[in-house]
Structures are given as C-alpha cells and as structure tokens.
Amino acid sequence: MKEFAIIGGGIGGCATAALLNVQGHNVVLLEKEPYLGGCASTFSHRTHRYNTGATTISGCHEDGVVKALFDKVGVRPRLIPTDPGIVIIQGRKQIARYSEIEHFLSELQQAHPHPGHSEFWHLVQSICEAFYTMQMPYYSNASVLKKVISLFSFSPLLKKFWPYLHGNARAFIEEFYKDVTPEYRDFLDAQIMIVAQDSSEKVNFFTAALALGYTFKQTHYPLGGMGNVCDTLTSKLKDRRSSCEVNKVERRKDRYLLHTAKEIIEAENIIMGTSHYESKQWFEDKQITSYYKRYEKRNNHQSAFVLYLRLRSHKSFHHHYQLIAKEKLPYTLSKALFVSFSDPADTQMSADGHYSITASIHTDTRFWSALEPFAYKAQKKSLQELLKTWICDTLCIDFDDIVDAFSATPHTFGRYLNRTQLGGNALNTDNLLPFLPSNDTPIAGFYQVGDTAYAAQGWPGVVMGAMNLSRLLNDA
C-alpha cells in the first residue's frame, strides 16, 4: 500500500509528488496522458511540440519559491533567462518589459508619457521586493481552530501591505495618476488578468502589484517545452505512472482505492492534483461531495481559448509578447492575447528554421457548452482565424509561412486534461482568504494541490501550495 497516491500530473502533483519523495515518503503519482503538466505540459502534433498553455516561469530568481523547490528537491530544469519577459503591443505603441526598471520606464515614457510613472512602478518594484524577502505564511482548512492558528500567520502580511489590501486598484491607480487614459488602463489590466486572473477593478492593489511587478525579476523559458520542467521535477520519483487514468476513487476507513483501468491501487492518503470544481466526478463518497460542493460557487466558469502555430520563419521574435486591442473580442473575455515564441535554438520544440507558436486568451466556458457540434466548429473557426490575422498582422508575419495552425477550447481541456475552468480561483475581493480551499482538509488523508487551492495560480502560487501542503503533512 502507498503512503500517497496523487491524482494528476500538473505542476501541482508534480511539485507535491517530488517533495513528498525527497522527504522519504512512498508516493506514486498518475496522470491520465502520456506527458506530465497539464496546463503546463508539452504535446507533440504532426511532428512539432506546443506547449499546451502555460510557456514562460517566474519565481526562479534567486529569492523565488520555485527554485527554492528545485533546490530542495535537487533538480535543475534546462532554463534560459528571458529579458524582456514581455513585450506589449498596443496598436502602433510598443512597451518591452525589461526586468530592469529604468530600461523599462524609458520604454513606458515614449508609450503612455506620464509624471507619475517612476514614482508608481518603483511602488510596484518594492510591494515586490518586500513580499519576496518575507517568511511564506501558512494556511490549513482542517480544523475551524487550525484555520484560526494558520491565519495569524499572515500577520506580519498584513502590517507590511495593510495600506494596498483594502478597496480595489482600479481606484488606488486613478488616485495615484489622477489623470488614467482608457489606453493605459488597458495596458495595466492586460497585465494583471495574466497573474490575478481578473481586472483592477475585482483586486486589491496589493495583487495587482505582484501581478505587475512579476517581469521585474527574471522570467525563464524553458528549454524543449514546460513539460520537461515536470518532467525533470519528478525524475528522483520512482513511481510516477502516465497514461494512467483513475476511473473512480473508494473511500475506505482507513485508506482510499483508485480504480484505473488495469488495478486498484490502495493509498493511506490521497492528494488531489485536480480543480476543485471538476473532482466530484471521482467520488461517491458523501463527506467528500460535499466539500467540493462548497466550494462550487467559487467557480468562475473563466478559461483559455488557446491558438497553435507552426511558422516557418528566418525572423528573430521575442520570446512573449500581449497584443491588446480597443475591443473586447468576440466569444472572449478580454482585449488582451498573450502570444509565446520558441526558442529558435530550441530544436526540440521546433525544427531549425521554424516556430512553435502558442497564443492564448481568456474565454467563458459557457461560451462553448451549450453549442451543437455545427455552431461549435463555425465558431471555434472564427475565433481560431480572427487570432491567427492578428498575430500575423501585428508581428508581420506572411500568412503563406504558417504550415499549421489549429485551436483549443475549454471543451477541448475538458476532454484532455478532465478540466474546462483554467486559471484557478480569481485573486479578487470576492476570494477572501478564509473562505478559499487549502491544501489540507477536514477530510481523514484526503487533501488538494494546485490553482483552486492555496495559494494562486502559476508555478509560484501553485508551488507555495505544495510547499505549505509539505509543511502541514510534516506538522501534523
């Protein structure tokens, strides 16, 4: 019998699944797909690799908690740094975002010219250094009296930040310009939604910091695709199993089942590498449906309408760029794409004069579920070659070099990945901490990882969850 058995190879149960392993724990970890990373995993299509949505890293810094991670678990991935982190292209104007900030605001001045520029993002630049530098609190859900213990451990947070983490910051930047253009405002929120997952008006300018703050420190591509990253994390575990689907999962007295289609595997404890909004499928166990059934209202429905190129090109490209238009675009939320680029040293994921190209934007999963098969695909087209015009008018790319080119919808994660909501839990004001999910639960040996838990979403927010889930497992 395992002592951990983790459902789902996201970055997630791969974090969890390492951790728990270099601490001399017997953990097996499955994914239902030949490749680990879910979100941020990496396929293989006609002979070229895409990453599935997820392409850049944060938190690799020296102070970040991913390489803290791959510290701990004695890894190091196969990354390059990558300055600008972004590029932001706004009809004609331009901005590199260049993780020093000088460089950056000489950029952000010729753009959006403004007084208070330098004085605002310095702010940002320190909200950023400050956070990094502090001690990570900690947060359990097992108990009403260990969530009361676990939430004084954000004190020392909330007398650092308490200025920035009431109202929304919307309202802090208009007071602080005095004078927002609609332009700027888009360029501000384009950037928050890729980290907060919503727009100042829904956060606190305390998250809106870190979400603008994050190029600031260095960003990484990952070399052969994020899926190696997964791949590379958990290879010191000597039971990881792919093309592995759990069918259904037996609560027992003293240990869980997991029913695959080739065995049962019995665990002691079971974590859950999945979004709590899509789990009860796994379960007919009534305490453990009903806990997810808490949390449903917590889902946002938001997801990722996600756009696949092949180019084949002799050009030199940025390795991100965010294309934002005046217009929300159709059957999207947003005004924003975020496109990501190859290495064009990186043959692993393209051949030598060619491009792996993954440009994605936020969607409602609503916008496709109720759809018959005729108007799914007609507009599944139309968004697919509404995207790929503007990607080629924008970066000036001639439509006759794109070899390949096709799409996905949350339809299309639901069918892969057993997922249409992506992103997580909005860090919004609605999300107030106490009443979001935690790592642990009131459940005997059941728990949770991933961005519907805590912390947030991306490699650091997903990674602080599995190092606070290792933290609660260690104390208990």
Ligand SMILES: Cc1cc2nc3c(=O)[nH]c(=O)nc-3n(C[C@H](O)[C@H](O)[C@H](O)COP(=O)(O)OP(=O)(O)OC[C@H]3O[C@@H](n4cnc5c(N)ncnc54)[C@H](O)[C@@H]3O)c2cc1C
The other form holds:
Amino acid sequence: MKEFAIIGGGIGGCATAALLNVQGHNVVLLEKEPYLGGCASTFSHRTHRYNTGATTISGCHEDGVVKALFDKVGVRPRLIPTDPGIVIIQGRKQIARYSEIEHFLSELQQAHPHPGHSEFWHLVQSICEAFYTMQMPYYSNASVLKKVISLFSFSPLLKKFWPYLHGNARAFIEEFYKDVTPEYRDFLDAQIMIVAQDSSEKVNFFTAALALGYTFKQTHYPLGGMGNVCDTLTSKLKDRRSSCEVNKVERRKDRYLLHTAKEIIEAENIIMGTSHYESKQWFEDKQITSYYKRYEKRNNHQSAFVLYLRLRSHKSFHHHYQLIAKEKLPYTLSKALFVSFSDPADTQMSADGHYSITASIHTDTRFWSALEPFAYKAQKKSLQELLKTWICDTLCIDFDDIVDAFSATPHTFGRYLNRTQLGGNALNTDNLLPFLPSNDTPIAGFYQVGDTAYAAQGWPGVVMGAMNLSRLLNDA
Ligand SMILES: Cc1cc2nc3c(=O)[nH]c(=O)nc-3n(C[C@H](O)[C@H](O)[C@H](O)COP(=O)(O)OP(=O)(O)OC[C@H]3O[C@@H](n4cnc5c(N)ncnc54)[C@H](O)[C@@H]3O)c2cc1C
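Okay, that is the form predicted alone; can I get the form predicted together with this ligand now?
Entire complex below, previous chain first.
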C-alpha cells in the first residue's frame, strides 16, 4: 500500500510529490495525460511543441518560493532569465517591463507621462520586497481550531501591510494619482488580471502591488517547454505514472482505493491535484462530496481561450507580450491578450527554426457550454482568426508566415485536463482566506493542492500551497 497517492500531475501534484519524496515518504503520482504539467505542460501537435497555457515562470529569484522548492528537492530545471518580463503594447505605445525600475520608469514616462510614477512604482516595488523577505504564513482547514490558530500566522503580514489590505486597488490608485486616464487604468488592470485573476476594482492594493511588481524580480523562460520543469521536478520519484487516469476513488476505514483502467491502487492518504470544482465526480463518499459542494459557489467560471501558432520568421521577438485593445472582443472577458514566443535558440520548442507561440485571453466557460456544436465550431474559428489577425497586425507578422494555427476553448481543457475553470481562485475580496479551502481538510487522509486551494494560481501560488501542505503534514 502507498502512503500517499497524488492524483493529477499539474504544478501542485508534481511539487507535492517531489517534496514528500525527498522527505522519505512512499509516494505515487498519477497523471491522466501522457505528459506532466497540466496547465503548465508542453504537448506535441503535428511534430511541433507548444506550451499548453503557462509560459512564464516567476518565483525563481534568490528569495523566491519556487527557487526554495527546487533547492529542497535538489533539482535545477533548465531556465533562462527573461528581461523585460513582458512587453506591453497598447495602440502605438510600447512599454517594456524591465526588472530594473528606473529603466522601466523611463519607458512608462514616455508612454503615459505622469509626475506620480516614480513614487507609485517604488511603493509597488517596496511592497513586493517586504513580502518576499517575510517568513511565510501557513493555513490549515483541518478543524475550526486549527484554522483559527493558523490564521494567527498571518498577523505579521496583516500588521505590515494593513494600509493596503482594505478597500480596493482602483480606489487606492485613483486617490494616489488623482487623475488616471482610462488608458493607464487598462494598462494597470491588464497586468493585475494575469496574476490576481480579477480587476483592480475587486482586489486590494496589496494584491495588486504583488501582481504589478512581479517583473521587478527576475522571470524565467523554461528551455524545452514548461512541461520540462515538471519532468525535472519529479525526476527523483520512484513511482510516477502518466497516461494513468483515476476513474473512481472509494473511501474505506483506513485507506482509499483508486480505480484506474489497469488496476486498483491502495493508499493511506490521497492528495487531489485536480480542481475543486471538477473533482466531485470521482467520489461517492458523502463527506467528500459535501466538502466539494461547499466550495462550488466559489467557481467564477473564468477560463481561457488559447491560440497556438507556428511561425516561420527570421524576425526577433521578445519572449512575452501583452497586447491591450480598446474594447473587449466577443466571447472574451478581458481587453488583453498574452502572447509568448519560443526562444529561437531553444531547439526543442523552435524546431525547424519555427517559433512556437501560445497566446491566451480570458473567457467564461458558460459562453462556450451554451453553444450547439455547429455554433461552437464557428465561434471558435471566428475568435481564432480575430486573435491571429490582432497578433499579426500588432507585431508586423506576415499572415502567410503562420504555418499552423489551432486553438483551445474551456471545453478543450475539459477534455484533456478534466477542468474547464482555469486560473483557480481569484485573489479578490470575495475570496478571503477563512472562506477558501486549504491544502488539508477535515477528512482523514484527504488533501488538496493546486490553484483552487490555498494559495491560488501560477507557479508561486501553487508552490506555496504545496509547501504549506508539506509543513502541515510534518507538524501533524
Ligand atoms: C492559459 C493559461 C496561461 C497561464 N500562464 C501562466 C504563466 O505564464 N505563468 C504561471 O505561473 N502560471 C500561468 N497560468 C496558471 C498556471 O498554469 C496554473 O495556475 C497551474 O498550472 C495550475 O496547476 P494545478 O496544480 O492546479 O493543476 P492543473 O494544471 O489543473 O493540473 C491538474 C492535472 O490533473 C490531471 N488530472 C485531471 N483529472 C485526473 C484524473 N482523474 N486522474 C489523473 N490525473 C488527472 C490533469 O490532466 C492535469 O495534468 C496560466 C494558466 C492558463 C490556463
């Protein structure tokens, strides 16, 4: 019998499996797809490699949580620094998010002149610095008492950042600048959205500052594709199974029985690396199904439409762009499109000298589930063409140089990764900590990691959750 069975090889499942493995636990990692990584995986399509969703890795700087994970596990994924972290294009304006603040400020001053920028962005940077050097709090959901005690670990954070924790970021920004143009607001909102998964109106300024400031720390590009990071992270595992979907989980008195197509795996504990909103289907146990039901109202149905392109071009591009439009496109939730290019020197991703491009925009799962098959196909094609044209026009790419193009809707993500809601829990004021799930639960031997649990999405958020769980298990 296994001590821990981890279901789902996304960032959360991989990070947790790797941590428990180095601590000497008997672990099996089970992934449905033939490759690891989930939203942070890399797949092949007509012999070319594409990143599924995530393309940027942050938190790998000296005091970063992802670097701390790699150090604990003793692995070194192949990463190269990217600076600027993003280049933001808004009409004719182009602003590179350089990690060096004065360099970035000179770009910003040209695009959106304002005397308040230096003070504002130094405040953003100082909040980020203060956060990264703090002892990380922990969060438990095993019982009311444990939850209350764990919430005390947040007191230093509450004390330090109190002025930025109440009220919303939009009000704070407007009060700070006095005169914010709609264009500059869009510039800020687009960056807040990709990290916090909500707009400045719905997040506090502390969260907004962490989202706006992440590019002041070094961000990285994963050589060979994002999926390689999860492969390297779990390379020391003795039992790592891909193409191994768990179809049903039975709960017994002292163990769980995991049904796969080939066998039944027994484990003392299970760690779900799948989404809270789409995991109930594998259980009949009443306590577990009602646990999942409790969190259903947190599902914001937010998701992504992703366009994949293969481009034949000798031009040079930055690794990441954020294109900001004046209006939202139909069937999307945001004015901003995130576009990532493979590095030309990356022989795996840029095979045949062709760029691999992953471009994503926020959408709502319900837009797509409401469509009949014919309308769905037509809408998918239409949005794909709109985004392709937007990218080609903005980055001066010849349409004929696109040698392959295809896309994924929330429905596609559901088919491959068993999840349609993407991006996890927004870091907004509706999702305050005592109401959010943690990585432990009141159910014996039943745990949860990933971006729908503490501490939300992206490499840093999901890794913080995995570290939190490892700490809770060691303290138990
Ligand atoms: C379009 C897009 C772009 C993004 N860009 C970035 C970025 O640039 N940088 C960043 O840091 N973050 C980014 N994110 C966020 C980040 O990718 C996610 O927050 C993170 O990858 C989620 O990890 P997770 O552990 O929650 O698992 P998931 O990625 O959801 O993985 C869950 C895994 O479980 C598997 N699974 C499901 N059901 C079963 C089953 N029954 N049996 C076995 N396995 C199962 C799935 O196949 C999947 O591999 C992006 C997300 C999206 C959608």
